[in-house]
Structure formats: C-alpha cells, structure tokens
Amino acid sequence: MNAGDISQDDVERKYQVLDREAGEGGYHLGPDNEFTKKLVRGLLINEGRYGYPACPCRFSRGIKAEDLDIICPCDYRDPDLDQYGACYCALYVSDAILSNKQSLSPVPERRPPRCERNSRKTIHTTQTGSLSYPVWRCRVCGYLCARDEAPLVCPVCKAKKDRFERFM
C-alpha cells in the first residue's frame, strides 16, 4: 500500500482507534492533530508495506523479527516519555506536554545499532539463573514484565509507574 491508497477516512479511523487505546492505557496522542495524523498515515503505510505498523520515524528492514522493537507502540515509548515527555516521533506524549506544562523537544534515538539489537532479542538466563533484565511487578494486579524500567502505566489495570516494584 502506498500513500495514495490511504484515504483521510482511513487515517481518521486509525487515529480514533489509537486515541481510544492510548486513553485506555493512560497515554495521550500528540496535541498537534495535523502532525499526529501524518504519523498515523505513516503507520498505515508501513502496515500496508510490511504487514505491521513500524514506527514511521525509523528505518524498518521489513523483517518483522528484526523490527519487533519499533512496532508501534515501540519498546522505547515509555523510557522516552519518562525522560523527554514524548516518544521519538511524538505520537505519544506525557500529561505535562498535553497540558502545556512542558514543551516538546527533540528526543534522541535510543534504538541501539542493529548488531546490538541482535544480541538482545530474547531475555535469557545466565549460568547463575538470573535474568538479563529486572522483573517488575504491578503491586495492584500482579502483572509482570522484564525490562530496564517499569512501564509508565500497567497495561492490565492502568496503575501508574510508582505502583510497580522490582520483583526479582
């Protein structure tokens, strides 16, 4: 699918879905609707091109197994929101950005080079049995995830980051 095959209605429908899902998850789409809808168009183009909604602001190889970290919402969204108030492409923004308490600023690329990504694809155990990433547990519902930092919002019960604890 190329850009010409995507109608404004397609973009609007996808925008509404993303906006609803973001809200349900405790997230916000960028406040500049025109810019945000251009990003949504890019997601739709990438979904048609590759079969998955790769981030429209990053280079996708078109190989899903190599792009799992940049399928929207990408693995870098929460750390970017936490540190900069917006994700790399500014599709998702923090409460502070949405309420104009913080202004948007450039977000540096945190996606590691491909050679480093290939070595980090799976969470594995060492000979001592410890995990490569810390495990975080939501104290509200028990949701577990293994990643560098706790998520900003629990995907199950919508509890905020401060309700997570290191589990292991």
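Please read all numbers here as calculations on a predicted model, not as lab measurements. Numbering follows the first chain given and starts at 1. By rigid core we mean the largest C-alpha set that fits within 1.5 Å across both forms. What changes on going to the form predicted together with the partner chain:
Annotation: Cα of A22 displaced by less than 2 Å between the two forms, core superposition.
Core-superposed comparison between the two forms: CA of A150 displaced by 2 Å or more.
Superposition of the core reveals a Cα shift of 2 Å or more for K160 between the two forms.
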Given for the second form:
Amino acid sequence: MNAGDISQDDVERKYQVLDREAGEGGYHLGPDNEFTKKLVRGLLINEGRYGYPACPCRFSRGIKAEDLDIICPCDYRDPDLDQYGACYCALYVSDAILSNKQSLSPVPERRPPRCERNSRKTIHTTQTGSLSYPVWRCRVCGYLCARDEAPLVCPVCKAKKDRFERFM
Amino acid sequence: MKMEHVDGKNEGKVVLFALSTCGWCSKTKELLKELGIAFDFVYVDLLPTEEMDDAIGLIEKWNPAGSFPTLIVDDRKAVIGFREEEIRGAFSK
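Could the form predicted together with the partner chain be given as well, to go with the form predicted alone?
Full complex below, order starting with the chain above.
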C-alpha cells in the first residue's frame, strides 16, 4: 500500500482495532483524535513500505532485524508511559494524561543511538535444569509465559512472536 | 539533498529535518509557519536511499540520537523534538 492509497476508511478501521486492543490491555490511545489518526496513518504507511508497522516518529531503513525494538508498540512504550505519561509519539498515553491530571510534554528519545544499538544487550537467562518449560518474555510489556514456544501474539499488548525473548 | 523552501522572515539558515509520518514533525513545521519564518525542510524517509545516510550524518552532528524532528537554527543551535517554547524563544529578539 502506497501512502496515497491509504483512505480515511483504512485509517478509521486501524484506529478502531488499536483502540480496542489498547483498552483490552489496559492502555489508552491519545485523546487528540486528529493527531492520533495521523500517527495511525503513519503506521499504515510504514506497514505498506517496510512490511511492518515501524514507529512513525522514528527513522527506519526498512530492515526488520534493525527495527524489532521500534515496531509499534515499541520496546520503549511502557517505560515512557511510566516516566512521561506518553509513548515517544504520544500514540499511547497514561490515565493521568487522559484525565488531564498531567500535561503532555515532549518525550526524549529513549532508544540508544545507532552506534550503541548493535551491542543490544540480551537478557541473562538463568539456566535451571529443573524447569519443565522454557519461559518467554514479551519485550514490549513484560508478559511471561511458560510453554515450548512463545505465543504468536502477546495476549496483553498484541506484540508478535518475534518480540519475545527467552527469559528462563 | 533537495530541500523544500517555505518563504517568510529571514532568521538566518533554518533547516528542519523531519519524517513525513511523524506527528511532532508536522507540529514543528506548522509552528514555524505560524511564526512566519523562512525555512527549508526535508522528509528524510522520502529521500533516495543513498541520500538518507548524508541526512542522518548531518542530524547526528547536532543530535547524536538521530531523532526527529531536528531543527537547526543558523548553524548555531539545534532544537530536538517539538519544544514549543524553545522554538519560539529561538526566534524572539
């Protein structure tokens, strides 16, 4: 899908899905509908040109292996929600922002700079021979589950299987 | 690298590095227009691949995170992100 092929209906449909999924997981989309829908359009554009919904507010070369941390919802959303009340784009906001108890301020970039990203740390797993199943952790929301393989989709935040890492 | 020019009051060389999909980049561009300042902007995500690295290199000189929007004011300061007060302040004399 090219940027020009994305209709307002496409944006509306995607918005509804994201809004529902956010609500189910205890998250909220930003209250400024027009702004939020621009970001949703950006996600659709990125999905069309890169094949995955890279963060609309971050630069991508379209190489998925380099962008796993910034596929929306990104690895930085939850810490940014905790600290600033919004994700980097302000697509997702906290309860405090939604109820006007906190005002929206620019969220500094939490993603490490390019030169440091290659050495992205992998989690140190505790090797315990007694576990009957491996434990998988969702890098987006921290959900843990013990099963042979990570789930196809995180039941909490809807991140895909490739966002999971072996935890134990 | 081809930049688009927006006419307005001359405040020196004002360059906005933006992404076409980024909400805060549009807000920054709208603010500059509202302030009536002449500036050049480029959507780095729409550049030909070989020019993207040049653009990112230029941004990283001012902003090691290479994030957007990056606004460079007259080769003397950079405003990173949509920091409305800081942008207004950079042009109020």
